[in-house]
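Just the one chain here, the form predicted alone, laid out as structure tokens.
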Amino acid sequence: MSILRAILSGDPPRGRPLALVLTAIFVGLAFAPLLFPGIGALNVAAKICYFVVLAASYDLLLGYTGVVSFAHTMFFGIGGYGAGLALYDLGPSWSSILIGTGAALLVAIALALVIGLFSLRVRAIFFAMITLAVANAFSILASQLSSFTGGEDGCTFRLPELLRPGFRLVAGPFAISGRLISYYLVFFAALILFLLMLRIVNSPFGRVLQAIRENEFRAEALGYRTMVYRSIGNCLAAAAAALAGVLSALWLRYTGPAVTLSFDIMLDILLMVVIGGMGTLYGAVIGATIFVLAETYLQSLMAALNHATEGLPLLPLLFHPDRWLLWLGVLFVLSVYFFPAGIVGGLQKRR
């Protein structure tokens, strides 16, 4: 138990209900290829993994630092384009992945630092508007530089042989596919990144970020340079988002504006953080899992309900599959109403 507590940086889930939910999610993702056979289920599990990292990195910025940014998908896209373009231009090798990841991290951190130094001095709403403008400009730039980025169509690339779907590694009676290796690469990388962020928020640096969030003037009076801490927090969140973009590109073998730079993704991760609970990285895990599952399977569930209620008044219209976004909005409203502090906050109160 002490080893687990150390791995979780002295911040284990508070309360048995929360611990059970997180354990179920961890087990489901760790054994997804065995529990949920089929490429569709594996795609969903991999998407949950890299969206957990993306949502947790945004929670590091919003929930722990109190900074509202709309440029987070820009850093996600930088990671995706960094790895994707390196693999496309330099060839499908591990060195290409390392070069692309390193370049993406440098660009993301440099942009986050510049945005932070020039924008974090203004009020929260003005900083949010500045980040929105920068993100839109970056998205337009990526779409227009078609000779370099592939434009609106994006860029498809090949992976090293070990990660290709057609690869087979035979070990006695067992055969391991490249798709399975790719999944566990994404899973373990996401797990390590999440634990590193958990370490950051539970370090003295993380405590200062929370103090700045609660009362910036008091933290400044105590001698902490809030501008410096916020800028570093912004850079750390940008780096984690870029690494989530790298994981997304490696799994999809594709990168483009629709899957990395869309403002819809920004809204999605904001909903994940709010639903799960701001200021607690565990909320990002629960929020990302619920949102991705709802986004993937809610329409199919409504189609089944629509078929089951045929012949009844109004119900088939309400459960029409084309209205799945309406019900997703209803689920979001209900979650905010019954869990105003997020699902994690609600589960902690029930311990």
Second form
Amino acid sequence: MSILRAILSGDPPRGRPLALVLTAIFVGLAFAPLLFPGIGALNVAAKICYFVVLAASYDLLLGYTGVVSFAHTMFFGIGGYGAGLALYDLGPSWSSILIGTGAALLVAIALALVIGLFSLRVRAIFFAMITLAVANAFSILASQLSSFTGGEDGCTFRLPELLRPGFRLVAGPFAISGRLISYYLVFFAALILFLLMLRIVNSPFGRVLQAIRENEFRAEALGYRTMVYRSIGNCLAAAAAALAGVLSALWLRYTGPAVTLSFDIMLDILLMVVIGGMGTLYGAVIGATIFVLAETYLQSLMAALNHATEGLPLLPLLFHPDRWLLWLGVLFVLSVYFFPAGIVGGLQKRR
Amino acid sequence: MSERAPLLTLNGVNTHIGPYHILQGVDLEVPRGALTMLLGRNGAGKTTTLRTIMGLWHASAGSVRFDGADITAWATPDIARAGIAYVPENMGIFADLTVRENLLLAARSGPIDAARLRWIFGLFPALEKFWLLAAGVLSGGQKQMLSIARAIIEPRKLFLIDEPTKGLAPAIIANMIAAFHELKKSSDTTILVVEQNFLFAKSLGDAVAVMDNGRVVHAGAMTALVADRDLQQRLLGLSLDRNQ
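Same protein, different state: after the form predicted alone, show the form predicted in complex with the partner chain.
Complete assembly follows, chain above in first position.
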């Protein structure tokens, strides 16, 4: 138990319901290839993994530091493009992945540092606007430099042989395929990144970030140079988002504006963090899981409901699969209404 | 009173907040190793004086010297690192963090010294009791205790404390007076306290400065002010018979 506590940086989930939900998500993801056979289910599990990292890194910014940024998908995109373009241009090797990841991290951290310096100079709302403008400019740039990035169509690339879906490490009934190896690469990388972020928020550095969020002047009066802490927080969040982007590129074997840079993804991660609970990284796990599941399966669920209510008045119309976005919206409004402090906040209160 | 140079000296300090000219030439000396009370009616500029010393507002004219250095244009974190601890009027605790985390943040130079923590628990036993509780759920008095504990968790050269008794019940004020006596006794530090409660001020202060309209209009020993009812009446507008 003390080992688990140490792994979780002395910050285990508070309350049995929360611990149970998180354990269920962990077990579901760890054994996804066994529990949910089929490529579709594995896609969903992998997407949850890298979105957990992305949402947790955004929570590092929004929930722990109190910085509202709309440029987070830009860093996700930098990671995706970094790995993707390196694999495309330098060939499908592990060194390409390393070079692409390293370059993406450097670019993401440098950009985050420059953007972060604005946080000292301007009020929160203007900082948010600046990040929006920079992210938009980056997205347009990625689309327009089509000879380099593949433009709107993005870029499809090949992975090292070990990670290719057709590769078989072990054949037979307990086959270990390249897809399985890819999944566990994404899963363990996401797990390590999440635990690292948990370590950061529970370190003395994380405590200062929370103090700045609560009362910046007070933190300064205690002798903390808030600009330095904020900038480091910005850079760490950007680096984690870029690594999430690398994981997404490795899983999808594709990178493009629609899957990394789109403003829709920015809104998605904002919702994941708010629904899960701000200021708690466990909230990002729950938010990302619920969001990706709802986004993937709500349409099929509605098709089933539509079929089941056939013959009844009005209901089949309401449950028509085309209206899934409406119901997704209703689901979010209800969750924010019933869990104003996020689902984690709600589950903790029920101790 | 010490004959050494004052620890803190304000010379003709002017501070503007937006269009308002709040401090209009404050001259103040805070002697080393003593507790100086800064008194004055509401709006006299007492809190602005403390905030100007801390660099939270910057003086538009005049100078602030601390321990031989001109800190007038310094940034707040640098002023704090030079050895000034500030307890603001609204307590400024970090409500979402626990009592322990609030104190860990204040102990900037490393782990909390165990003996000093025991001393603080002796002054404010409630903090030990609620050690792992979020500071936001403490009572007003306990928050004030935490705020002061946070300032004294490490030795500092100067403590600036803004209205420590504001909104507190008389019983808690009595505790606070006892804690300040203990603080004066146990550490060779200099304290500047802004206060409205004269009963509290006279029981603790070695020196006193009185402000009005953004200026210091009287400075001297507390005993002299306590002994002179006419001066009290003139400076503070107090008929202090019922307060004595």
